[in-house]
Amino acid sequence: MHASSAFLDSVPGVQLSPALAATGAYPFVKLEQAKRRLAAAGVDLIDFGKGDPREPTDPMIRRALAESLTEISTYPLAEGLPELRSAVAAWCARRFGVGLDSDTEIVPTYGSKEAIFLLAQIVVDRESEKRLVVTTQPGYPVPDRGATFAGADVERLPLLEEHGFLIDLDTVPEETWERAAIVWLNYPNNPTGAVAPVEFLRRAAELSREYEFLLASDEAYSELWFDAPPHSALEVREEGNVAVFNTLSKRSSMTGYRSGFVAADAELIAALKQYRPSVGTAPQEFVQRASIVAWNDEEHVERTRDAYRRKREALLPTLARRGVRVAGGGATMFLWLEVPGAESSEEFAARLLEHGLIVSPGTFFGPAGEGYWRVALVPTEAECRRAAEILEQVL
């Protein structure tokens, strides 16, 4: 067998993706493996890790659901119900200030993460000059992994701080530029809190028409913010040539509902409806209409904003006391911190957790990502004090 890794050695008479071998495990496969060995060993863990919301699903939301589901079930249109696409058009239009034809320029996915991945196999030409997929790091690993199994090549963009974690536009090489099918940004930034002002945006957007890429914006956290509301690319589509993907998984604390959308053009629109039959992805008719009464409210949101603005504030003063900067921005349900002393990202992450504290070392979202650590504000703000207590004692 050609492929290189253990466990496809470990596959015999079968032959797997090379892809496969490439993207390696998923980061956060090693964290859940050391929280189930710590577990079974009794030790009271904290999980700061994995950015899985624990806030409770909305009452509302959940009737809604519970009264959609019908004795005899049906497969789901790919294009999703028209009431669903009426209720994110209505939502973008509130939220944003933008008018999107419900019919034409929405489709509504299993989640966000799913047509973060397979986007290059619609968009990408592998047999073409243009067949770069640009991402940045740290960051989210989906879209490399879902341009690599394309056959797409990835260029990953380095966000550092001094930039404030933005892509430095004018820098970048204009043969990357030229090459680029796809160029992804993640704004509100995970891991970092970044947020993107519209100047960016509108700059971004100009060079995907002026290069002829697809400008395709991950606001999986748009709604959650601890200063002012993030600006959206939808804001600036008539500038470029722009898709927004956005999710109810964070903002409604609806990960295991798996519900969001796609925002584009039609033509875009179109051809994600034509491939999306193939893969069998369209959320059940019942986690629609559930959707519908999420994105149709806005004060279950709000709670869920002060929830996390709360976890925060309980840690956010011993960090300051034990000389821990925050280096993030003030968005997301993260904290994006600098590692205090020598140690590497890692080193520190595998320190804090023989006390019983999952974080995620920097270097989970890429090389630009040492020196830094990641706090999801998941655990009970009961947790999060507690931990406030044990970070006093170690760092």
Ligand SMILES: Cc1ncc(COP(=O)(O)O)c(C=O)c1O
Given for the second form:
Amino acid sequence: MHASSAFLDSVPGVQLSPALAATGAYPFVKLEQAKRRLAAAGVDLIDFGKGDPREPTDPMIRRALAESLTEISTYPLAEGLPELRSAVAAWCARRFGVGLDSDTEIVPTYGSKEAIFLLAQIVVDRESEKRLVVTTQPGYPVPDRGATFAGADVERLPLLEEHGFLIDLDTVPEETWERAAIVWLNYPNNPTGAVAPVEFLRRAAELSREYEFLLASDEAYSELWFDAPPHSALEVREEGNVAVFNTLSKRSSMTGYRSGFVAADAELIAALKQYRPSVGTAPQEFVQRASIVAWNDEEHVERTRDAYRRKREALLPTLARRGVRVAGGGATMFLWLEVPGAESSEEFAARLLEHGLIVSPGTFFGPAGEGYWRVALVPTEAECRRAAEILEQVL
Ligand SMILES: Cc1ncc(COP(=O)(O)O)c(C=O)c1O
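Can you switch from the form predicted on its own and show the form predicted together with the named molecule instead?
Complete assembly follows, chain above in first position.
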């Protein structure tokens, strides 16, 4: 018996996975608890915490979902509907100028989170010397957690402001690249909003070829930009071993639908198609049919970007007036801001919470997030204006 296992009192002898203990509570669970406490105390809360869009899903997409409900419901196949794979390939061609074979190089996923979490199960041999998964921090915790559950080693490289929140590829020790099975990138980046230049993506792809690892690029925010459309690692796939993960969650405000895809070379996609039926994470076919409509349309995405732009503009003048520096970049639904004064990130976030503003302390995304706070622009524009008035008083 493991000495550390205080688990399942009702079923003696059953152990918790050590990986579960190692990962701890998902940080946003803590925020949810604080939110309930304050709501119960009657505090009027504006929630800039979790990045769950509250923009309406376009009526055309909702209609497509409703019209696709069938009398008889069967299991969706892991390979997905050919029409959806074709719509994704056509979108990648229009958006990034790349040609993908929709039969062999794309697989639909149940949102992108599960696919990001599960990748290490397929790509890492836990008995091998080459079992390192490289992730970045501050960052989205799911690649790390998935790697831990898969028995991989995890190394979290810091994203520093002085490097534009990009991995400083030239200073990473050669030994790290040599041990790496997967290197994760996430641009546009959650939480920093940073965007990766195509030269950076190309160099990372070249390294993946030189050191024989998979470059896994989480591009969940590729469509939420305010300056110029960000690049995709798909554009450099000829230079290395590249797998791209994207989703309709943020692009089309469809978090609840659970619809994304992985695009990669045929060998990896075949492995995913072999593995995924065991997990059962294919999106429902009515969701796939609604997804086709979503990938085929850009107008609703432009409207979504405009909505986020207006929310940014509701807050930025106040922040500037109160001397809060925007540290992060110009994409995603997030503002990555420097904590003013001497408070820690958590102290600062706790203080805002008492005034009804829920924000994430930078440390939720790893120790490199200390000194920063993240605002997820998910409340309404009116709430953003009200928050600006509160910040005017509090900062
Ligand atoms: C960086 C990043 N990647 C992936 C996801 C997963 O989104 P979904 O599973 O809804 O596609 C999120 C969600 O918040 C995210 O922030």
